[in-house]
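Just the one chain here, laid out as structure tokens, in the form predicted on its own.
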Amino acid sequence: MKISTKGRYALRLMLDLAVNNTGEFIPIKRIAERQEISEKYLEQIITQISRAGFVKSVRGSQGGYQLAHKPEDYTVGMILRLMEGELSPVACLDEPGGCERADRCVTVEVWQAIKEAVENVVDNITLADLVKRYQEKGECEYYI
């Protein structure tokens, strides 16, 4: 399983509101400029991503972006389930029922586990958490 591209940088923009929070919305192209990533690719995730309540906007000369809640309410499965969907390593597991085989498939108990253990990850470190690791750093670029 990886994670695309999309989960990644949008990620990258979540953490990058909540570092950069100083209650004003940030306009989209700083934070393109900050992290590296295209501005036109950086809308398309914004637009997804505030449609599904993440973040606020205001449009106009002081427009711009700002999380819609604390850091601490938000997951990092939240964010990459919204960008990816399902994390799961296999699609049987997201079916209904499983497939035809499941009763006797064997296999299928590695995926669960896989699936377990990556969902025990993502569900677990909020933006908050991100947001800390970011700070003990430093002032360095930070990459995920």
Contents of the next structure:
2 protein chains.
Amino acid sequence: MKISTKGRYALRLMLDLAVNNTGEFIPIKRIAERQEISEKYLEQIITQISRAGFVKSVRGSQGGYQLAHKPEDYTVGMILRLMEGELSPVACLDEPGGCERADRCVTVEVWQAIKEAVENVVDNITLADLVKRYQEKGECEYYI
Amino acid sequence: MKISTKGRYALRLMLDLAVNNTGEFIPIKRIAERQEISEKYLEQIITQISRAGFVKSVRGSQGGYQLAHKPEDYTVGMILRLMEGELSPVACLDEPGGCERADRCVTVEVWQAIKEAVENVVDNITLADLVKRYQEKGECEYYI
DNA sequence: TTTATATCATATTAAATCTATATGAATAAC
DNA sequence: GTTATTCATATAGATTTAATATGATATAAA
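Right, the form predicted on its own is done, so what does the form predicted together with another copy of the chain look like?
Expanding to the full complex; the earlier chain stays at the top.
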């Protein structure tokens, strides 16, 4: 019942772009340093993100990435689905034909309920929410 | 973000014991036939379940398994946790020290919310609920 | 025009995990 | 003692995960 590193890293990557947005393009190298994630692995991940049109990219020197839209336009669910596929706890929920045992199967109702619960969380948190939380958290540290 | 076959099979196994309970001990072979799951694999799974005290077992001819308690005493969460461990989408939620980046990490709040949403589902469905749904579903078939 | 800095595209790999299967001992009913 | 069953552990094949590696392509700046 785990989310892969790709999903987790993708969210941190997108959040990093949102938090550190200055209008300039941010190279993967900077993000890899800040997030302490392998640069080459992040490259793979952002390639997927870029193909989905979630970020704008510029090649060459002074190049890098930028969010294509405003932080409030990205839900956590959008980002996770991009890397993980459907957020179902079992495959049969997403298969066209479903399962042969569907007529007798009761457990599928459990899986469906789990899926909906997860979706209800991730589809109602945006990058903007996380940016806000990040800033609140940063301010708190002065008082510790 | 998938539940393993062990978790899924364990739930079907426990539900099978609940639905087919006649007071006699049910051999794994019967369950494997009904559920169309490898007998040897189910043996492995029920060994874990048995060690946790969820079922009573009797060896030898005429032996088999029985639920140790009433169906209403088992939540789906209890069964899944037994096979899957904690139902966290990320490991850091369950590690004693947590994560080094915890002070700066905002994504952990997302994972925590997902975990709680999943727990809210699985801890509020019992085997008895599923037995009831199974019976309702069975009755419906006459009218299709 | 060269050099440094980046993205873009694929291939490869090591390790872990999943999903079983296999073998055989121990136990109990008949 | 034969058969049916749980109990215990070992083995194995397949898949997925999590990277690393190699190199081509594009751009800005020196």
